[in-house]
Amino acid sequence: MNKEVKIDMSSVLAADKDWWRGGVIYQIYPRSFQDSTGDGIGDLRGIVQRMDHIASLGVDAIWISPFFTSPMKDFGYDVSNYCDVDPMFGTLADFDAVIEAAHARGIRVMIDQVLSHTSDQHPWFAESRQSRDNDKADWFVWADPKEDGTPPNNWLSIFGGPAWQWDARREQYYLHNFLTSQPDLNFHCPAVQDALLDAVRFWLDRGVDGFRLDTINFYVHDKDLRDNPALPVDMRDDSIAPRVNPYNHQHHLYSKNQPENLAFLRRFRALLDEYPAAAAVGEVGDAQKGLEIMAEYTSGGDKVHMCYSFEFLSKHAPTAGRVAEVWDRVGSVIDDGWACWAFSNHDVVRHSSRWNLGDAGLRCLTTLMMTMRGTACIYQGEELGLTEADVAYEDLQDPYGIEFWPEFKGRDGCRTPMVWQASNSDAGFSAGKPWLPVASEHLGRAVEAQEGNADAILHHYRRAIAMRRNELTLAKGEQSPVTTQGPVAVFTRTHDGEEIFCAFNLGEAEAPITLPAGDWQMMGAELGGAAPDATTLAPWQCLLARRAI
């Protein structure tokens, strides 16, 4: 009788350092995935009954959205204990069993981590604000009032209003980024480092293999709190910040970027660098610089291993024009830093809705983002081409939505329950009322409905991905310049002899492509691709070929 031999999926997870490196993320909204306990809140238990369905994507990590212990005013990037589960989400144990489910999968886990800011409820600011002189006195950000009452500068919240609440205990100001209950944390105080330092090593002694830092370039103000200068009109970019909200007409020069935070991130490398293959990306938050930020962040090895920013995150439609923009000055600025792209996330109105794509421009934006170089991000429901949900008015629960109701509606949209089951108008999400509505527009796109239908988008995200995780050259190899061909984006991949050719039709009309000459190979052809010797690319049509160099 044979013996079942048992592998140690832990084991064949940490012996690939660069996993990363061309990977495929999958981003999870843990609110919003599943509820197992009917509370119609997702929760951790919920990620482990719904594990098979991320495996079948072939993705090649997690990335979970904050499930600490919160006061949820910003729903959990508002965090009050940097090493516990809240209740709401379940048990440190519950955590435990999603490292266990994912990993028995060949699925790695990383979490995000806020540290930037913590809750006004965290121990540490409860113990901060007490006095000018306790142990954590310093371990936030403090200032004193102009003479005139005023605070120190002219910071601005991205919530929206000044950066500065007064506290009548200290008879001081404290710093803000976000909303007034999310004091920024000080970190030219090497004691705040060495707490944060030792949170991320509890996550990583329980088994992460990395993390998603939220507003990665926050971390560290400007020591003198120098004022802002006015941004030009003709400068302001609402990538960040909605076209509304006041944040936009400031340069922030001195409140975000600053050269310290480099200090940090190389401590923050070092600790996972005594770990066998666990990797960061960051979140860059910038409109002006994002790129150059990426850049420098992800230098030298000795920094995060990636990060992304917002181009392909904006309102800008990626034509051909814009896709070859953004490469350009990826080109000119980054030599061995490494990018992570994504289109949709848990901050931003759906790319479905936001650049107005049906199922063919979805379906060559997937494909793109699987051959492009860096690392690929892919955010819950993205895969069943879901859209924006309009969320009434009275079912707001974020409070970004309702400072700028109506102009902006805030990030609820991207947020509502992932669709299950079209049958059940809960969408199989949850058995009580879930915490934002289902979207009946999202029903007749239930993962249920999709995996009986061989041509649904659900399908082609499987196949990209597998396209990408099977072709070496398109998960690492080096790319060329994006040139243009009318509305075609075109270029080329390169690794170990092989040359693979990328081109894509991102507009609504039928365009000439000219192919280089030579023996080259079709692929794509599972995803909708041409054939080698087409002339001509339908909208929103592919062209992938490959040849011996």
Contents of the next structure:
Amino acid sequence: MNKEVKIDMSSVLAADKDWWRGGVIYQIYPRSFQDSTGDGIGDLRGIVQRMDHIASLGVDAIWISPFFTSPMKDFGYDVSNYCDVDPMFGTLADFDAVIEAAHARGIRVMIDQVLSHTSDQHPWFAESRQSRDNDKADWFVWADPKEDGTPPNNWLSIFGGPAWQWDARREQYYLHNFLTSQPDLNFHCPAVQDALLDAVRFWLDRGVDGFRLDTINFYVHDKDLRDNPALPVDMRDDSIAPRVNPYNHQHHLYSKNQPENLAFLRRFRALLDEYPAAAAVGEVGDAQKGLEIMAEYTSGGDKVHMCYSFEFLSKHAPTAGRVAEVWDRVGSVIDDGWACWAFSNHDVVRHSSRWNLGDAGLRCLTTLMMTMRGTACIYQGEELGLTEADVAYEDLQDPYGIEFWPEFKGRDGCRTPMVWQASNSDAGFSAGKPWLPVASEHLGRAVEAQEGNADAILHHYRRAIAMRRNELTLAKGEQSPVTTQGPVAVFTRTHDGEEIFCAFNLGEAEAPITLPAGDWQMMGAELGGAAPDATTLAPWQCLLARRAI
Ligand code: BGC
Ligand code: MG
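Same protein, the form predicted in complex with ligand BGC this time rather than the form predicted on its own?
So here's everything in the complex, that chain up top.
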């Protein structure tokens, strides 16, 4: 009799507690990935339908942006029920199907947890705003006005204007770091922490493998509500908010990054440690101290596993000098901590446009990402080399873009639908009218169009990810400081008797390269890499070579 052997993938997956270290994560923005219902909005069943594409990339995990019940004022980053699926995206059973489809292919599932704030439609907020003495009166950050009626302090919202909104019923202001419809939860209240951890447990029990924690450094605010000092003009940095946003004029000493957050993160980690191999990556939004906070939150093995900062999400192109500078700072602040790197996500201009890169540049940076120490996070469509779409004002959806338009056009240009087929005007994304238009210039880069072309960038992504997966030294090894040889960034990775030399010409001109003397063996030929005896690198060429040590 032919007996089918059924492997329980979820227990196989659970076995490697350290999977996240050096893994590759694929970020899905569910609204724009695949629509299965014809309403023009991507959904959970759509993710199931496209799981083979994800598996074909060879990634370790997916991170799915929020799909929870929400009025969608910030497209799901405004949650009104932490423990349910918004009908627009499907049902809890559909989510179970996502987990099953992913686990069957050896892919882990990470979900977004937006714990810092809720939607103003969340029942917790509805109750809290009723009076000053209800059971949830202190679940959000309420404060009396100053004597002259103005807000209690000078804190600003990232999405524009003061961080305080007046509420007539309580005759008090409430804090919001983002939209007025995203009231900030009060983490100084233990019951709030308990309720949030219960929600996290709900998803762990449902089988998720980890979390991306939204705005992790915004959880706790200064109890005394002290004013933030002004930031001198020459210290302003627009890496997390656009230049035209006055948010950049302040040093956010008191509105975020508070020491009490560490105690909450330890509680969070203790919960995750009850499960076999759950891991979390925290998003750190801070223009001044992003790496220091990453170091603090990921040290000691008792807070989050990884943090995600804006070093490579900013407008600064990763020239050799910039890569060296970032790693210099990493080397000086991060000891036992762990970074998760990304070039693109659903909040920033796609890196091909942000850094004005052609395909050669995109390929080179992908290889660089897969050779750097840390966890790598790629964003849907990046594997196709998609550019930022130019969304017309009348099609804009993002409130952030509508607020600051035209100086800052918001985040819709990186959120347009995935392109699956070139032959269909909606690119195989939806049978209905997509919530954001498909960018016509993306059609030629559709998955189907690239599949048959071995030179296409999609295959480069697969090869680069495969190399990292096959080389323990790249996934887990130590990394030397990054040095520069003109436009070429150079570093080595070492692990268990092996050294891998990595050099990347991050410029537009041919450049000389010298390897240290030694018995080097070529790697990365399939990625267009040069041989170890090369004396020059073409623009955007890399050289990868290994030797025993
Ligand atoms: C998310 C954004 C969101 C914001 C507020 C983030 O950093 O990535 O998309 O608008 O948090 O939740
Ligand atoms: Mg749909």
